[in-house]
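Single chain ahead, by itself, as structure tokens, in the form predicted on its own.
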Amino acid sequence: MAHLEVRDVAVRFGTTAALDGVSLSVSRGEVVGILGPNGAGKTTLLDVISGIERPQKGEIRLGTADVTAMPVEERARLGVARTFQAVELLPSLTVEENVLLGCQSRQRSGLISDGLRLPRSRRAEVLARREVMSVLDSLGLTLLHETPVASLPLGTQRMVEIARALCMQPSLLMLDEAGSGMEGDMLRRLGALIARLARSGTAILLIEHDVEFVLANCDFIYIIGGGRMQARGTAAAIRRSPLLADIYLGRAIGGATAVA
């Protein structure tokens, strides 16, 4: 069974349609990957996922769980985490306590406000950065723990976002554009920490501009335009398909269909 289930999902502004009518489904220790050219509705279909945005009509579903209609924080505590197309960490904040506001998310109660709202038994915050120091070291961040994020290169900081993301103990983890600012050694890292988590049984869905890092890195994906779904398959075959051609030159898609 699917971990994540998105079904028949309608999202208007307006009188735009930002997604008519999309399904997809991540299953555990997958990887999906979803392409499509700018203003295609993928953020939005996060955004819907994630809780931020409302659906006007469809389902959404997380394990046997209709989340639909359920806020932000609750789908965080069922294991859904997300990073963001423009980086959302507080800039005057170090690494470490940019990373600490994801075990933060955990908690159901008792915080107090310290500028951080840490946990406040002293013994949950030293498990909690036990477990952050633990995260940074696992994406070579250790040394950075003390940094201002402000002052660190974009990839850099996609890469705290994701840290603070996998501090939340996520089941469902979506990455939007988070190799952006990425090259090289760091844009491998991230295709290695992707394949890490999903051997572990993380479901991932992935929203790339990068044509080849999602080819080479998911298991299935999906191509979005103008708010639906036009093509599905897995990498071998999207590879194939003429509509990369779409997306590269940023025409407009149309005509659903799975690709073999």
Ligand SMILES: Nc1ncnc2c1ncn2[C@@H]1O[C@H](COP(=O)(O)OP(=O)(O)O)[C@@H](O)[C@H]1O
Second form
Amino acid sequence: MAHLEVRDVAVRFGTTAALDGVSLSVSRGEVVGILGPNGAGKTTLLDVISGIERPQKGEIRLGTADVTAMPVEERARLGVARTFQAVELLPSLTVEENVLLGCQSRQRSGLISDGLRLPRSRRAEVLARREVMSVLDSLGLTLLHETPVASLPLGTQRMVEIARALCMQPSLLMLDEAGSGMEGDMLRRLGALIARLARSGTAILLIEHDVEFVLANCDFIYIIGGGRMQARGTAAAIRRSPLLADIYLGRAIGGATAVA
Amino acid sequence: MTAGLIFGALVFGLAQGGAIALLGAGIVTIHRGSGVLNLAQGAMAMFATYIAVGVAGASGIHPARSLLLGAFAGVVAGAALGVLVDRVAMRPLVGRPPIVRMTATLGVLYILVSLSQLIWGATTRSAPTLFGAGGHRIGAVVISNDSIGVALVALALAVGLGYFYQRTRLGTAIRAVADDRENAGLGGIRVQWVGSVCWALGGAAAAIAGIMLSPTLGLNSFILTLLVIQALAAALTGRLQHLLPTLLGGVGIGVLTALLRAILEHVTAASAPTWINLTDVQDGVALAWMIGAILLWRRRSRDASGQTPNRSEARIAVDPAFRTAFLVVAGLLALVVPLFLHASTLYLLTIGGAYAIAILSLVLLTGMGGQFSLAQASFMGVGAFAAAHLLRDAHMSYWLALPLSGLIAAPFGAITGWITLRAQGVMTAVLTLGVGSVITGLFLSATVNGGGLGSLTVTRPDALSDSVRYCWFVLVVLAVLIAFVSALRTRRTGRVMLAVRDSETAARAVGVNPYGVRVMAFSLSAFIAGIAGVLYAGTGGVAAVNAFGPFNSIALVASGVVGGLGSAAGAVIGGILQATGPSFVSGLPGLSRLADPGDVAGILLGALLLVQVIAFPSGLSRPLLKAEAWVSRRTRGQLGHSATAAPVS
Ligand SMILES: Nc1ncnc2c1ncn2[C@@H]1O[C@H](COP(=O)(O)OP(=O)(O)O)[C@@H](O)[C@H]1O
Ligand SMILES: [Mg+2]
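Would you generate the structure of this protein in the form predicted in complex with the ligand, following the form predicted on its own above?
Next comes the full complex, this chain leading.
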């Protein structure tokens, strides 16, 4: 059984149907990609899965639990981590402090122990910082750990957001516009990271405009258009889809086509 | 209880409510025309009423005519005051976030109150009614002419305002500006001019409300000023935009208050409860009304999207060695200086330390937590009164009573945080103003014998009876609390608070419950303020109700903003500023004999607040901007901003 199950979900904003009867599933260790033109409903789909948006219809299951009505923060504590299309970092804090936030729900220290600098708080802090440094290390961000994130280029900020998500030790990682703002080397590093995470059993769902990146890195791909699933299949199957040309050219996708 | 009594209360409430409605209509008018939530609306009413009464008394013509002349002068003065405030304080702030502009109106409020005390003194005067003494007998009750007159005037003005908005070109222009500033400007409407007109109308409405209410309420610097709480509750009924609901809301509040008061008087005639001061129920009604209005409001507009807050922020790196040196020097100074101070200066230093702790509670809440509060002085009061009772009635040791008083204040903070959970920015300010006045007016004043503005003694233990030692003690507590708050900043708890402040989306995405964090921040803040209250009361040995009212909370915010809510240093600067202001003024050549130095210091503080807010857009008032970031922002790309990649400067 898949780790994440999205069943027949619908979201409306006023009169626009951002999602209309969308289903999808991601298993642990699987990398699933979503392709689609702007305004297709990709971000809304991640919002529904992470809990920022409540669907008017449908169901979301994580593991064995129905999380459809669960608030964002509780899903996060269940292991749902994500990045945002419009990066959500704390600009005035350093890279390290931002990434430390990813550890916060596992850090065993509270108001009193933090304020009094009790040993308990110090231990938790040292432990978390060590963890953060190793994650930053694996992403090649070590040298930047004391830099305020506001001064970083967008691609690097996305990497910091990914690092924060990784510190949550997620069972489901969702990346919105994962590689936009990244190029060459950094994009390759992202691909390697995704593969490594999948091998260790993380379920990964990613949105990305770079079709080649998606085809190269995803096990299974959905094409979404106008709030509906237009096609789905393995990378090889999707490569043959007539819809791919529209995606490349950024054209809207309307009619329903199905590929194997 | 007879039907006649109820009927009498009803008519009285209608009249009072009509005047409150008018005050609320002024708030709505100003908010529509210029986007500013004017917390100085009551202060403007107060000031204009003083002028009206002054002119009426000085004109020396036939009494009836002099009253009319006075009223006319008051209305003109109110309108002029509105325009003045708009030109001097509000124009430079166009385009700044609502919370910053609202803070500026606090400066205006502070200046007006201090100035009125300077000019007209602190005693409460009785103001003459325009409608003559006496009344009409209806059945068993007598309805005063004043009530009837006030109700009729309010009704006439409400109808007039409605006509003005709907039927005149100017009214249409105001509505256009309220709906969409930019398009109204493009469409050829002079937006700034409309703004000034609205301030003039708002000022005139305030004046009329003040003139009509002062015969029953009495006239001093505070009564009408704090009437803004009820007026805000009325304005919230109309979501700060709509006139009719505001007017109905005002009348509703007036009637409800009068009825409740009549019923309570009847019910408690035999044995009045000692834990609550039922003569001041009006703020309780207003607070309940506000909460109801905001809950309804939120339900209807769940998807209202917020603005992108100003997120640029300089990072001040402090060299650890320098920091240590600084701390050592500060510690030595704190140790040595009190030994050589004149008694009066020592007193000021001690008071300053207590104020600094109170402002530290705001540094935590606003600077770190992004929450605005106008209830801090009430939390101080809870602490001080708890200590007074623990020491006197429970004969508790001071060393136990001090922390326990802070712990007693904390749940008051928690409740305040809980009440404001679903509010944002300026709404939080309005709600906390209501909460503060309820805590102080209804509960604190009840614990003093017989209610009202009394005081309790707070005795220091023998070990601290020496004033030098007490000063040391206050400074040590300040240092400990600063260390506590600074430690939070470097650890998980502080990071989580900053996350909720800067990006609720990010905070929730990593598993933080923002509501829990807010309640926590309010509780800790109230704890610190409670401790400050005990120390403050200990300085002079008394806890007086009138040291812990909404006006004192406003002073704390003002000093805090001037000192800087972004750091603990700001708390120290603010505390010293607030404590030493009056004696600084009395030291100025020429001013020492001229006036009560406290009032002049108040005017200066208000002016400093305005200068700070106007002149340093991203300076020390920066944490206020964070308080604006409460709206949970959508996280999507079509908003077209990558907030972190391109910080708005
Ligand atoms: N909060 C919102 N309010 C109104 N419409 C929205 C909102 N969020 C998304 N939409 C609309 O829903 C559709 C899908 O948007 P989105 O999920 O962001 O698309 P994508 O990420 O694929 O570009 C778009 O038409 C968008 O305008
Ligand atoms: Mg998107």
